[in-house]
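Only one chain is shown below, in structure tokens, and it's the form predicted alone.
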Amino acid sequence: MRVDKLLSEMGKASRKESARLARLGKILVNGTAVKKCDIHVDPEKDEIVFCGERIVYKRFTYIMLNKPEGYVSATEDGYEKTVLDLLPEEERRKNLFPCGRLDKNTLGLMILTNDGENAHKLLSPKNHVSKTYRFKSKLPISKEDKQRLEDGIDIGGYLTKPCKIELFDGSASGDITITEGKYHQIKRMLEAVDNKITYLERIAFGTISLDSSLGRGEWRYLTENEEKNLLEGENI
């Protein structure tokens, strides 16, 4: 891999600027400055720093982030805030998207990665990964209502796969974990039994819990065990 891709890829500088900075001597291979990012190097073997920081070579990135109110789940939009916008320039570099999406009003967990193949995989329906919200209902859900959304029920021609809720006291809030993502779909689903979300926020994805320690909008890295278990979880 040439240096200049290396460092593109994880973020720390442009292949123009890598450059510029080789012929400043700020780029070391094996404790030996390059003049030129042409050259190539081997991630697992050889020694790289920039800029006074050794760089450890990570081929894809994988973030927890606590979303805000009031983004958008998109790489760029003309017109609203992004969940990118949430982080520094340097992780912006990677090309990270949402796997997945939550409306703009909706809270809590989202992944952002740069792993396409694995993150298809992670929203393909017949893989069946679920998701977990939190949700508060304008009014209480009976028992009969609870039974046909788990049931499966229509949602304007559609007719949604069977899900999990568990109700909390007084039953106008709960967990709900579903197994596909139409559009606006807990929304729809409480519409179709005379109801009406209020408040919606995601607790976990696939294998990955939020993580209470995260306020809103921020975020950190997934450890090496969750990336694991997430992508060996469930049916992936």
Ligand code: URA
Contents of the next structure:
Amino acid sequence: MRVDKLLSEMGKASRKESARLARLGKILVNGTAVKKCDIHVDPEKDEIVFCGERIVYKRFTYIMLNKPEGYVSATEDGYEKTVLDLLPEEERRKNLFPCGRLDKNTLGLMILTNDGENAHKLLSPKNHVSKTYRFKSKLPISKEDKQRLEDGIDIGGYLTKPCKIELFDGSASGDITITEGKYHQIKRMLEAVDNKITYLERIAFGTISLDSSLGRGEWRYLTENEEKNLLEGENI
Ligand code: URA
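Now that the form predicted alone has been shown, please provide the structure of the form predicted together with the named molecule.
Let us now look at the entire complex, which starts with that chain.
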């Protein structure tokens, strides 16, 4: 692969910046400064040093973000802040996108990646990847309503798939696990039993749980194990 493509995929520099830095002798391949960026490198074998930093190539990036309220799950938006705005410039250069959507006022676990193929698998309805949300509702949820929600409920012409609900003390909060992701699904499910969601936070996506050490708006890379488990999860 071309050295400038590699540097751009790693978020280090745009192709134009790479060309400029190469002319300044800032890009070394196996110890030799390259003056032009059209040379091809083997990311597994060649040693690439960019502005003094040894570059360890990774084809895809997976990020766990603790989404705060007020951000939209998009890569760009003319009016609203997007979840990408929470990442530093170097990460934003990597063409990351949110793997699935959370409403503007929903908080919690969001996975961002540039691995289109696997993101597609994780989001495909036929793979039933589970998502768990902590919620609060305006009114307590009765036993009957819990059962109706768990069995599948009509949310305006669509019958939701069976889900799992664990209610906490008082029955007006709990965890709900769904295996699909229709628009405003959980809010609409609660509305279908004449109730209302007042708080919604995603706490798990497939095999990944939200890292409790991440504050709102903070992010980290998935560990190798998390990445492996997510992609090899029982459902995909
Ligand atoms: N269900 C919703 O209603 N909103 C979300 O953001 C996610 C699931």
